[in-house]
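We begin with a single chain expressed as structure tokens, specifically the form predicted alone.
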Amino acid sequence: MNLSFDAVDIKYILPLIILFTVSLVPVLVKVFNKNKEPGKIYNFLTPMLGALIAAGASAGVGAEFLSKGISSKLLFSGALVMDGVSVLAGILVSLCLGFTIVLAKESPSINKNQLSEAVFLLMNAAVGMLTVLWANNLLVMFVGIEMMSLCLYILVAMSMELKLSKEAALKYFVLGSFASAILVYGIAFIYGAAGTVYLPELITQINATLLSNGYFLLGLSFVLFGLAFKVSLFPFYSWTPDVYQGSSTPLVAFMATGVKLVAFVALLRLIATQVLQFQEAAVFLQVLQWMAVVTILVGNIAALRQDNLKRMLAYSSVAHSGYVLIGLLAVSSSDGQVLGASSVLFYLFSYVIMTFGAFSFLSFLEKSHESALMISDLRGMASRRPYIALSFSVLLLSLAGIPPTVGFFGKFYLFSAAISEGFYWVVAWGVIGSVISVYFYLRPLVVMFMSDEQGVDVEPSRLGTQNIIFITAILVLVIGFVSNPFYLHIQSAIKTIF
């Protein structure tokens, strides 16, 4: 393939260009202002406007595709692909970035003397995320993952908390570097065996002969395990609770949602190459089934033992990775590709909404960078802040999968897709894990509504954070009530990659 591109390609990557260009504004203003931190126009309003314009640019690409009847478009000699999945996930990443900037501005765990640097790194992490979402080439995917990861390593260490954040940054960097080395090593083996790193070309070459090649199988296993680290699947999840606890809460909200969204989309594109549909790859399918089951059980059982609310949600996010992997198992079957991929993307969207709202609630209650919010601190919250308590309750019920929230329908679509492809035992364990999770999700509700004792003092300001909590809670209910039309829209987007 010739490495050339049409000038028109630039139009389709405008979200990436916008985010990178706007990210330079706060740090350049700080440099030219004798290292004095800029005001909110440069540190807040300009980045927020950039995130919204990037989301609008992604939506504009989707509107153009609909008007012209285009399903997808290859860019830069096929290295990038713009399709329905790219557009929808790109919009969500840009919105998550905007919400994170709001949380960062109001959170005490963000050093306000380094806010411009934090905004710069957040926006460039989003640039890496968009690159991963659009990647049609394993090397481009790796570059996007590394750009995202390097920004996050620094952001974790920049927390106002002095001890845990440095430990978290070191763990994340060491383990993340190891996972990246495994990933790029696997890509090298795949290229050596198949002669290409382009996903469409892999689709045409995947056959029994290629899957009998030991180098290709080794490369495939390395790539799968490298991506498994990014989404906290067993046994690569151990960094998650410690890193989440040591990081600033706005950053945790961004990592738990954006990183997981783009990494699972990368896994989806890899499995969409039909690499797991042959008998020679049966061992990978068995391993992924066990990884899904153990991830769900480990995440939920560990969350049962947590009194620290952030660690509880961290282990919860591990369990949700196991649920998503159940949907990916359905994608591995030739008959269940569209159904499985649609359920995965629907669940990822619902997970991002409810998880971001839950961590926004934590950010709202934090008094200082040294505060560790415990479940017992929520005592009497319903009497002091009834609307906030009610919104958090809706988010927790959705995470538990209680109808009529979007979390229930997300699990319903995931489990239905897996059942249709015969993964009965995996779904059974998924249901058991969901039942276990109800206990630790209901604990905060009981403390908030059934205790008259005084818990942590509620921060009176932080209006932006409050609005995010309200918006996510409303979306959880609204999308739950109109889940079928929303699911069908996602299904039409998914068909562009099959």
The other form holds:
Amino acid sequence: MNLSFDAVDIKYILPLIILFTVSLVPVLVKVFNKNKEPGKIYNFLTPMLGALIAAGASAGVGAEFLSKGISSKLLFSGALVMDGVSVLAGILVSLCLGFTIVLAKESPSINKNQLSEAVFLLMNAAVGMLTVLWANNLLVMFVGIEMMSLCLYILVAMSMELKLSKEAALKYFVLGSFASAILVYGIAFIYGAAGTVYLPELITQINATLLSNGYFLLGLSFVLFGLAFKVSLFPFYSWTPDVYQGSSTPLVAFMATGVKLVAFVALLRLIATQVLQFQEAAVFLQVLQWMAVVTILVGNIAALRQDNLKRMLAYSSVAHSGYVLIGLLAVSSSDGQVLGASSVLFYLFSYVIMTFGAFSFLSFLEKSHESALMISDLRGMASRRPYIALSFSVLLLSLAGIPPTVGFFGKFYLFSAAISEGFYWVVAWGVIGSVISVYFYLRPLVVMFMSDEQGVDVEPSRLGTQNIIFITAILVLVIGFVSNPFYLHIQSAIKTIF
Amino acid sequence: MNLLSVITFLPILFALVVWFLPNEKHVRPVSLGLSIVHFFVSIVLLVKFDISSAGLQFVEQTPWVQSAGISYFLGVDGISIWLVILTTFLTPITILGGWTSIQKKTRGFHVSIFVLATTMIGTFLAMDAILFYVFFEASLIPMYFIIGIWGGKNKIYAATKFFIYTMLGSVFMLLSIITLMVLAEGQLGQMSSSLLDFYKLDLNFLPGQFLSTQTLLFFGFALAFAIKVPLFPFHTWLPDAHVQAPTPGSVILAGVMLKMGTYGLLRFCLPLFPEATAEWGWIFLALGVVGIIYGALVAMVQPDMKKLVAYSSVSHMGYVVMGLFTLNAHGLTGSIFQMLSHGISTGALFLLVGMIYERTHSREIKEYGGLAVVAPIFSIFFIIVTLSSIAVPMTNGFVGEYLILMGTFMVNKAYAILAVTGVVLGACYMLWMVKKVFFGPPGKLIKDFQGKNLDLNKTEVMTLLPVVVLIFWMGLFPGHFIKYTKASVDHMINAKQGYYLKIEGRQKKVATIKYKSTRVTR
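Give me the form predicted together with its partner chain now, not the form predicted alone.
Full assembly next; the chain just shown is listed first.
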């Protein structure tokens, strides 16, 4: 492999460079300032600006592609690829980072004496995420995932000085490392069998002979399961509620959205190699169907019994992974690729918006780093904070897939992609799951609007968090009403990866 | 002017007006005024409607989600026109019905009522399946809040049950709609969710087999609508919802929302799946009959007036479903007429029960007795509405039930004979209740109120007067109402196989939409 690269390539990875450079600012200021926590300018404004510029840089790449009519560009001898998906998901990850920094600044659950370190780690996790999004090579993908995960392990551990968070950190670290090991082991097998880990080359290599090679199948299943851990698909989901519960809420918002988005994009790129289209891989398709169905059911049924809002949303995010997997099934069949992949990406984007909004709501209400927000704590929200309560309701209804929110159209696209590929029974379970989910998504609504007693008082000072809730709720409605331009945009981005 | 859009979305505008009204005291009168304005706007529709045409009128069509062929497509024909008017007619009555009974959060209540009105009208006017689904589902949210916030003791259970039960049916409808859209992509060359395109589809049907495309799709739709109607055995959410809902909520629920189910059967199931309807229609005829008798029998033993009226709804809606599946002109006309008259008379019954409950705080039948003495005007109204509900000639209830029974008799005499017993049973439980509540020796409750004036005030009389006028108008001159539906019903019967709908006065803009022009012959 030719390892030289064009200096122009640097231009395309500017978001990475910006994020990394800016991430150093708060910690360096702290170090040179006798370990005193720097002020708002370095801890908040600079990283925010960095995130926004990174998003802008990604958008700039997209604009350049559009104006020149290029669909995708390989960088660094094909290790990274810049295409529509990289650009769109990159923008979203950068924005998520920005929002997370706002939450982190205002949340009581992040130790304000370690804010600069937290920001440093968050930004580097985002660097890892961007690497995964752009990876065109299984090893680069692995490096990105590890970079992201290592930052997150530390972030979870430094969340709160609570037993719960130590337990969460240890659990996440042990299980996560285990999954990473399986992932890299699988990559090794794939390399051994196919002679390459470079995705475009893999596409040309894949044929019936390769798929009858047991080592290759073993490698493939390891890679799939390693990624399934990251997106918490059944049976690799059990860490999710515990880790989410033990971590600070802003971090959870970032993990539940960013990590899922990039890991699913990685899965999408893997499945887009059409590896599952062969008869020999039919068993994978079977397994994935069952995983989707069971994930949806387990997530939704377990969420029914949660009184802790964070755990409820954690299980709901498990269930949503199952829905995305339904779309991935459509991608894996021969002629539903573009339809399936666009529906997956549309759903992921809408999921990111709604979930981020929902976790921001939790962050808005938390009183101290120890408080665990119960559903019953929301009593009387509607009379105290009507607009916040309304926004949270919109977000929940969207998560439940009630029209005319974006959650409904996301599910609509997913289901229509799956139905046109003939996955009727999977979709039938999917809709049954969404009926079950309505019950627990309605519970906070019941408490907020229908009971008259007073619950916890709200701290009124979290303006940024409040605005994030409003922005996400409005986006959920607006994209719900006019989903078409967004969908078309995503579709044209998807066409660049096939 | 886009009349249908105006009628559909005017209430949303009103909701915003009410929400931002500076003084909460003005909410009630302003809402009442606005809803009456809305009613008169909808009358324009009635005036301009061309009764000789069976096609869609006042059509508006703009692409909404082009990538999936979903369009914003509204249209009205003889089947939907009266349901729209029913909604706009009942909205002011509901607001009056909540005049004194809704005490907290009045602003939110009126906003919910207006949003609900939009979603219901949208359901009746939408000619695009996804748009229909969006309105159909969205109507759950305001109703959920109305039951859950302003409801009775067990409101949360009832509201949640209502929401989840209805949703359970409608997700399978969504599944069926998506399947039809995918089939449209195969047969018409372009994904589309327009009903007119769905009518063109050729759906595979295997007689006697459950697992054929058309049968499965038919049941996918029918389940959603059967739950909404509610058809026996899917009716269990209804008594809970009705008893817990506040009076205005019950009125709108019984008056309009249940009709969304029967309307859906008429708009989707019958014309889309003619073979499956012919093959499996007997199930619905039978369930309709069972519902009529079961509802009546259960109503007979209810100790609670509101529950009695709720079960009478199950019985009356059984007639509507039965009439629809007779598949002849009498049955269909009767069903459409019965939808209207049930909306009016059951709505009025819920209002009346609510009015008396406000005074005595009891709905137990056995605690009443001799109410006619202390509340004579109330009694007159109640008895008129009762007579309408038990289908006495010259009232609206008679026309619908008579037509339905005639239609059923033509199809299957056994069902007709069984259904007729429902009329008798209906008279039994209603008159029984009237006897126990209004006549006889003064009951426990009435003794407490001896000498006090329990009678209706002016607002309440004003609320009920239009309803009573309509009861007699529809009973004496049914032709005034049936003439609007006739063309559409005849067309539906004549074009049973291969149903289609023409667009009247199709405008240039509509014709240029790409996916409408690609037509593949069956």
